[in-house]
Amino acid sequence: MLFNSPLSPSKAHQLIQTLGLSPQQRVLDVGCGQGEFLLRLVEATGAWGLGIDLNQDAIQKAQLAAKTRTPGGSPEFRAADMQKEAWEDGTFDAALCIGSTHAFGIGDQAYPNALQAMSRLVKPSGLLLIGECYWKQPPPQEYLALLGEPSGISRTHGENVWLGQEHGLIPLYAATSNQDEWDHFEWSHISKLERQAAAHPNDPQWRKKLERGRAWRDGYLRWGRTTMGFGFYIFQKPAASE
């Protein structure tokens, strides 16, 4: 599994696509994980980018990567919590956040305060790109209980793209994912668990791992596939003449 949400290669190009970025100009990727969208932004546009995320094991695989594929020198990587970076408003060009507005705050707060941040950062007629789950229909109190509180969803796919407009925010692009990627990035993960779990037989932690993996499995079987969604959103800061 290249992205740490549901996300194929050729939307990620799609996605790379439309941001439309040009050589040098300033990208900060916040929630990262091993930098593999990052590096592929890079890779096709010549930006310069950094990838911040908590996790130092992921942060050493995307250090490691863009060694060799990106020598030059960016994107940088580095473990890092977004709640105490203090970068001057304007700083980047562009701001992504995929499946990690949770860096910005918890439950229904988490995704206003990314746009709030993320559109700080950037500079007027900067772009944001934002990956953020939505709900399809209501959910069942089932699947609820199973997700724990607070869930972090708390918007339909459209109530996400006024949300941004209601910061300020000119929305420029929308896209969600299908049910193929759902169904690889929910399955990349129960498979990837059973197998660790076989080679750990009598590991007590692991059996629970499994068990928790499998709940959910039968979860999203049940009720996250026709439940829960995944958008991804580019806005643009106004002009600074707007």
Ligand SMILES: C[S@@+](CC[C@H](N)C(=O)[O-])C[C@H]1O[C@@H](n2cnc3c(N)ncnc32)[C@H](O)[C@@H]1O
Given for the second form:
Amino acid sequence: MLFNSPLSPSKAHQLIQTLGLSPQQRVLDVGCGQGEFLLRLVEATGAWGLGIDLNQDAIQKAQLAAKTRTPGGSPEFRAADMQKEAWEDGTFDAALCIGSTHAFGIGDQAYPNALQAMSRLVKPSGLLLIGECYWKQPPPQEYLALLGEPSGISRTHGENVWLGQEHGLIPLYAATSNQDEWDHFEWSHISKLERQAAAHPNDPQWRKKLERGRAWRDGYLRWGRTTMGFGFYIFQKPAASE
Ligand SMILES: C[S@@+](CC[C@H](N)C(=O)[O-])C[C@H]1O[C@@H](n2cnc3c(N)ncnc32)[C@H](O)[C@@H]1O
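Hand over the structure of the form predicted together with the named molecule; the form predicted on its own is what we had up.
Complete assembly follows, chain above in first position.
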């Protein structure tokens, strides 16, 4: 799976083009996973990138890919916890966070915290790209119980845009994951799990993981496809004089 989010290469390309970054501009990707989005952004624009993620395996894969794909030393990938990082205000020209706002806080606070922290980290006129879940319609209690509390999703697509505006940001662009992107994302996880579990037929831990994965799959089929959305939000921080 290229991205650990419901995102296709063509939508990633569209988002990168919309950001419109220039060579040498500085970009931070929080919760970058295996770094595919940042690698593509740097390949396409020549911007300087830093990707951080808690997951050491993901960061190692990102570093390996960067060695062959972007030999100039950018993007740099670092295993780090966003909660422990401290950069000066305005260090970056753009800050990205796709499917990772939980790096900024728990539950309902994750997205507003991300808006606040990321707008502080970018310069005046700097850009934010946030990938965040939203509800297409109110979720049934059974689905919420399956997701577990806090689900971290409490807004509609429009409310995700307007919250950025309430934080003093200018909404520049918004897109949503389509059904193909969602199906690819969910089924990639499920088929990987099915194959791994099949290779460990007598291992009770894998049996448990498989049970959980199949319950998740059924919840996706029953409720998720019609209920949960994923949006991509590009905001601009106002210029210094605004
Ligand atoms: C759903 S994945 C998204 C990965 C990537 N942005 C993508 O779209 O492929 C969420 C990522 O956030 C990372 N993460 C969670 N909490 C974090 C934190 N406090 N600091 C840095 N990364 C964090 C996880 O390790 C995970 O790789």
